[in-house]
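Next up: just one chain, as structure tokens, the form predicted on its own.
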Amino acid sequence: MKKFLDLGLQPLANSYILEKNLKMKEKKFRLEIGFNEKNYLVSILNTVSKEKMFNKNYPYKSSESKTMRNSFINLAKKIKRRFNPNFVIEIGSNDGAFIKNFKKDQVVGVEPCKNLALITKRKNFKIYPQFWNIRLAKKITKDKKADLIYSANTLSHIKNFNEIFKAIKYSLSDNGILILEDPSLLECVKKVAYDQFYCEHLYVFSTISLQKILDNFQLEIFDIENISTHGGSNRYYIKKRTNSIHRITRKVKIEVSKETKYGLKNFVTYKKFAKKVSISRIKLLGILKNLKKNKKKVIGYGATAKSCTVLNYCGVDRRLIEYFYDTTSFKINKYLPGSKIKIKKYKKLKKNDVDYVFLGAWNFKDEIFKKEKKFIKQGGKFISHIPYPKIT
């Protein structure tokens, strides 16, 4: 594994702080990330334990955001229509955004973070509270195999890769099918979205790397669809090498070329990746110290576990954005970890209260354009770092 990126000292990115503990040591580790040469996985190299990231007081709920709640609910009509299951595993179900879609005795969910499996579990679904594994698979699909697993921005989270796949492998029937959905790396690297960077992703996906990884399992990819979810997904469709039912689509082929084509094969374009990110810094850096210089008030929008890592790279706190705003009520009047800023419940942006608002959830663009269309007309602005640094 090859370092290419040195993003600092960083908190783990949802440890949210109470006002009682701001005094406190907080634990940071370094991030950096590397590149394969064998496999093409670009992945974090220092890692934290999976039980200190997900726990009983995980922040993030899919349900609280607009643009996640319409993609599953929009997924589960495809998945309807196109595969027709009659057994559904989710792994990483967060608080069952997805699977409530289903009938109840169609879907099973997975959630080791103990606070979000209580809501699934509280709707009558059937939830497993515990980390994924062969064990847990074996237990799940003790009676009968599923036609479909999906998981979402998940298995990149989980270090083991043999026992990710071979628990799935053994889960699938002989014609299921495999929905895997996390961030794109070609769209990372042409946005310069360093922030999917995180101790929570060990890994961000292309598909050259993935085909690699599921060639080891007799596992294939047999379709794909680029999606607009986390600032550029991918949704691969994945079967055993045995099913003949699903042929390979001519997307599969399409996506391979333009990963190639822009060089996610290698080193150098990585090394071209930070620098931009390094010249990101600068300029984002650049423009709040700018506005705080012409006393203009700055906010944030949006505490998430992506806007950790600019801000605590880009050495950003309280002096330079004032406060941010969140909807997610497990997170309102915390501190976000390492920058300290504290985090108010939202309320519409007006004019009269304040100048500038950075994006921390800049993924989410579109949605917040939309509900903040007053606060835009009265002349308010907002400053995103993606795919530059930029007053828009």
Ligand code: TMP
Second form
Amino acid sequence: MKKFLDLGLQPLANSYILEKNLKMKEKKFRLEIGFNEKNYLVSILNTVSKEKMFNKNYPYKSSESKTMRNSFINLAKKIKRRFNPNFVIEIGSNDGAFIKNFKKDQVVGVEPCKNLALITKRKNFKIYPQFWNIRLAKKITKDKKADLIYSANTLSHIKNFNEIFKAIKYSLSDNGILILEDPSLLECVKKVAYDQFYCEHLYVFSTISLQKILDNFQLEIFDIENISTHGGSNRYYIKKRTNSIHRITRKVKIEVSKETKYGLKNFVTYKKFAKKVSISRIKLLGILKNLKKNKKKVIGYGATAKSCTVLNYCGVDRRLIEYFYDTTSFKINKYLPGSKIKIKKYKKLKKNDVDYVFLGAWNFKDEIFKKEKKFIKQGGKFISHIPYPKIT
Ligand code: SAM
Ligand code: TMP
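Other form of same protein, the form predicted together with thymidine-5'-phosphate (TMP), not the form predicted on its own:
Below, the chain from earlier opens the complete complex, with every other chain and molecule after it.
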């Protein structure tokens, strides 16, 4: 693994701080990113244990975003039309935003965060409040294999590929389909979206790296969709190599060629990316310091895990961004880890209250700009660091 980027000492991205704990010392770890020249995988170098990240305090709820809800509704329709599965498993089912689009006797969810598992359990869905592994796979699919396994924004959080893919292979029927969905490395590098890296995001996959990994388990990608969620993701359709029902589409070849042409197989591409990241830091700080000097009121919008990486890497604190708005009830009245900026309950933006808004949830830009069109019309401005820091 060759290191190309050091994002400094970072707290756990989702460890939002209670007011009474503000003076307590936070646990930090060094966030360094590396490239594996053998399998082209880009990953963080120092990992944090899964129990520390995924427990009953995990704040992220897929259902809180309209974009995600719609994405899951549309995918469920597509899956029913294209594959008509009888038995579906979702790994990382979170608060049930995907599985709720299926009949209760058709689908099971695997979700280790008990707070989230409970939400779906209460709606009478079958949920296993555990980490996905081979033992669980045997328990769920001993008698009946799955026609479809779906996992979004989860595999990129899991350290042990060997266990994960062995378990998937065990649970999937011979002609079954695995659908994985995760942020795309090509989009991440193009957009200088270094905030895709934080403690939970162990990897940002490219098609070429995923192909290499899947190859070890006799699995192969037969189709790909580029989707807009999470700042640009790929949805990979995967099958067992022995399954000849689904032909490999041209889209796979095209994606591989796009990634190769962009240089995702070459270390030098990542060195260039690292240089752009350090320029991005200087520019963002310049904008925020200048607004402060001119006595402008700057707040943040979307206290995301991504923001945590940006704020801590750039050394931004409440002197530069007064507070953040967020819609997630769990985050409200807490403080962002590291930067210790307060998170307030979201209120519609008004130019009388705020001058500039740092877009922490840049991946929901369209949804947010639509919601705040009055603020924008009144002359309110957003600051985004993607693809380079600027006021929009
Ligand atoms: N799939 C949802 C989505 O795309 O919106 C949730 C994504 S969320 C970022 C990651 C989810 O994966 C969390 O709910 C987390 O608890 C779950 N998770 C993490 N590690 C897991 C594991 N080893 N097995 C199953 N789920 C896991
Ligand atoms: P994510 O980037 O990890 O998906 O998190 C999105 C965060 O942004 C989540 O905390 C909710 C917040 N958010 C808002 O506060 N308002 C919005 O309109 C949207 C779309 C997200």
